[in-house]
Partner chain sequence: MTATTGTPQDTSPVVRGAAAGAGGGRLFRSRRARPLISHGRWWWALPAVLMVVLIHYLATAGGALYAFTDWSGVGDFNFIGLENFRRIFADPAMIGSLTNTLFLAFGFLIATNVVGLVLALALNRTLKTRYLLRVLFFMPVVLSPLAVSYVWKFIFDFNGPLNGVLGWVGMEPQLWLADANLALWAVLVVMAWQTTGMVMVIYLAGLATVPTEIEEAAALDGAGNWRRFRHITLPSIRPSVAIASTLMLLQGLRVFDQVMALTGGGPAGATETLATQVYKETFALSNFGFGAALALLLTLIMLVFAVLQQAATKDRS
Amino acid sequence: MTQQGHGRLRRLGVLAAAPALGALTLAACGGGDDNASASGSGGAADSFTFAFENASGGAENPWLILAEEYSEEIGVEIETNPLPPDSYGLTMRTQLQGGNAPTLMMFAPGSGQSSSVIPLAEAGYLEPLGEEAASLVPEGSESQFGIDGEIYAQPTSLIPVGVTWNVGAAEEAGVEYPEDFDAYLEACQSLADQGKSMAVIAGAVPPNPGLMAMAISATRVYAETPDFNDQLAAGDASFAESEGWQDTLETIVEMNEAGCFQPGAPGAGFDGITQGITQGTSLSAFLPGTAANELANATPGLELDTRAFPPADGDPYLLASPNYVLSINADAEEAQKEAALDFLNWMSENAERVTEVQGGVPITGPGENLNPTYEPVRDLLESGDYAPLPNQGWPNPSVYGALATGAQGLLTGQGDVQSVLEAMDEAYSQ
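Atomic model of the given sequence only [the form predicted on its own]:
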């Protein structure tokens, strides 16, 4: 398989230390003019605001940890606003449009999600970041992070996306991770007989069924045609005519019919995932690797790892890409922009620590200190048998929206595979 291009980390300058002033504060984010005072004329502010997703709702969120460490080391107060994933994209767009967005924000690369960075950059809401951020962008992926030669989003680490596996609960249930999809379906029945489920899903929150569909598409679509998104863009392929995408969605239907999901899955929220995985009533969930790491850190004794979804036949294949990026509000005070940029530079200089806390993989690839969560997929990461999240290359959020709501409909029996794929094609052409 052909590996997606890796970026090379360039050597960065040393960040000047600032006087020690304060510690992390938890507060609601506000406009760029309300919460910080400049440390001096033309200098960086001594505080700024930072919004990001917080899947677990706990204090083990990696952005909280990094913000606190920065505050303690540098002395700049970061007022953080952790937000639930299901409302994050809409909240940020609303605040940017209203002129009261935080200084620093977490987004997704590309154009295919509600929190994607490129549409916001095109609308003029984001500040260009410069050479330090550009040095971290994987080669060949510049269009996912900027426009017109400018970079507007700084990637942090490579995030594998697949199946989060509860090792302890699986051992207790006497179930080994299935090597192929037939074995997966057999395990679903075995677990149902024990009052457990193979997978837990937030069926009431479309992005989670959408993420599940993308994780499954790794082996059904991108293992065989890693350039499928390029074919879409060239007009040489479509979702509705893709056997791989048909197989992807048919897989969800088969899982649903086989009882692979927890009872009440169509109406469950993200709290259902947290409870199912941490309590061991479900053996797996479809989550980014960082969320799995966050859940494990927040739950003593919980052992989770990341696996590739079992292929129907052939070899396993994974999704992995810089799924989280950081951007600066173009309308923030100049002093706050400078303070936020200093934080981004600090993260670049402390890339190993950022990767450790965030629970990801260095953009340059796995090394000796690979997070144990990713040991089961080390070979895939080292051999390049992975593709980026598909929706990063789609032209607008409506495509992923059609997939997410369509996959949700497959769980409730209110949709069919072909209609979902046709809706994706229609959204792609908008």
Second form
Amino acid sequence: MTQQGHGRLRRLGVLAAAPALGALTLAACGGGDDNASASGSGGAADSFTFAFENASGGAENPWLILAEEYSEEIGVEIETNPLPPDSYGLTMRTQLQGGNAPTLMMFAPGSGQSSSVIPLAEAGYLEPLGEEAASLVPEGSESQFGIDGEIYAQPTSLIPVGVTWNVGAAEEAGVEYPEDFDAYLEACQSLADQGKSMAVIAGAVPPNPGLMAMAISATRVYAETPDFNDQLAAGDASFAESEGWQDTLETIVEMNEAGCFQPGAPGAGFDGITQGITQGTSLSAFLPGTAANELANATPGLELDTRAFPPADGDPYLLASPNYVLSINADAEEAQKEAALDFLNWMSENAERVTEVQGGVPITGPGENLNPTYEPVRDLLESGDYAPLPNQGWPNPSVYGALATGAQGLLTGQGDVQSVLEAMDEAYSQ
Amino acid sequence: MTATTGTPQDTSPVVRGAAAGAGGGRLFRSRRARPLISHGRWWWALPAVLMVVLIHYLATAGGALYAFTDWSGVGDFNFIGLENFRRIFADPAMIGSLTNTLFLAFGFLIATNVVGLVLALALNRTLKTRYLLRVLFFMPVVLSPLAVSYVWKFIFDFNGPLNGVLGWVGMEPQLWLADANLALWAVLVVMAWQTTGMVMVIYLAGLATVPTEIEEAAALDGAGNWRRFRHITLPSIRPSVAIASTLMLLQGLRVFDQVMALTGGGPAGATETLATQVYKETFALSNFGFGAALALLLTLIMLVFAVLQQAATKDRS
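Show the same protein again, this time as the form predicted together with the partner chain rather than the form predicted on its own.
Entire complex below, previous chain first.
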């Protein structure tokens, strides 16, 4: 063979060696995974990963606290991954499809939000949970936690959603919490004369007007028709034809016209709520109970509690549901799944502590140690006069999007009640 | 002509090394005259071309395929033909987003080019402080659009400085970002404020190429400022006009950051653009198919306007 021939062979050898080396390296990596699986079989792993939303970004997040307490007590390490709420749903969906999702994940019940659990269960990404998780699911809400008789999400605690009432500021202004909507409008006028407002809203952030609309719908829609979402699903009802939903949105228009909101409300952000409530220039806000708790804890001397929005007539009614659930990745290793399931069982065994850390109400109902924030709605919680957040029973996030944007438009004078409800129907049918 | 005097552009047979009877000097001559990239070496570019095709065009085409599906981001999907596009054109909110996009794009194009050209003309030669002023006018360009938008959000706030100034002169405060009639203009102001410096620099570069002799000759012949600008300056900076207008039109069509930071598309969709709708439908509402259809539509619109704009500013001399 000539020298030129040897050179060609050498070059070919180098070319062949590169992919071969790559393949060997990959094989070695694959082998490592196999070994890890094998060592983990036959019992729970001594660590697992856990992803959840962390709105504040701080270390006081309830999931972080609970994970740390579990690790200290049981000795199993939980690798936490707190993520911002706006991209959380997308991140989890991407990771689940990419096969690199954490073992344990926080989701929302139902199908109505971007981080909802049901579409992921239907796509086969989640592991069915056992009897212990099923026993925690509120009666009649099974369809929001599982499919085909299997439960895929474990609820943690009930989170009441209504009106966050600033007790101290109300006393200072000489206003008592109104019993009905007429009294509410009168109080709005009285407070406006004092340079204060009855409610502070983040009008520039659609989810807040959206939450307000849902809180109002508790008495206008769900108190009289608790199965309204079932009627929607069956095609027996629509938002546009619902008198309750019409009343709900009309109520927002009336509140706006009566000056119930702070000046500049349509352009305000969440910082406006914090300022208005903590400084006492506004007496109330529409927030989840947990947020009210966080606000009160962060502001010494601030006394907040949770109330039901005043009914037009009839009895008060509240929204309360487990807004956060935990699910296990179906693709995780068996040992990891077992470790995560142990953590879920620990949470149900320590429900009181979980509730205390989360600032909610025990999933089994209010007990003796009910958070004082919820004392005004204890009767409603005990008697079951509450409905889950309506959007948990809606089929896709667009319905709530249409409600939130529509409610924002009612504050700025864009659109009308009927067009908002028709947009919700249109979104529902997608 | 001999081979030694040939240029790479020379395509005579001698230069290409194909002349018959060149004798012993043929090889030397043809090697010296060979262009830097000659016929037969096109495949050098093949890996790069393949990468661009695979990573850019094929991936984009793959994404565009979802525009014809009902994919929600997880699980299976069905091909639904043009249903997503029918929904876009039947939905008043989407039509509103399209209108807003065009309003912002053309408003941005006009505002930045007019103000940028005026600034460039003012700061071109005579002003002593022109170098300092150029820096000041260009400075917003280097800032993050998000940072600039948040500063302006504070300025536009109901309790912000702008309403404070209005209060001093006895005017009513305005909901700049929450009024459906004002919000889109507010977004346009922020976009134009930040980018005008860039256009100014493009026009300054163009103005540097305008021969002063011709301008002086025209002035001596009695041509006024406007006639000199109309008949000498503007034709001379035509390439700058083409570049600045194309860039601004495309930047205006794809506006996203400023809208999201200032209004989030609100109030009630009054400032929603196609780009913000693509984001919301795809990532917030999990309508991946519908979002892909919107993205495809936006791409087509940008393509059409870019071609039209290039044709309109083409140098026909």
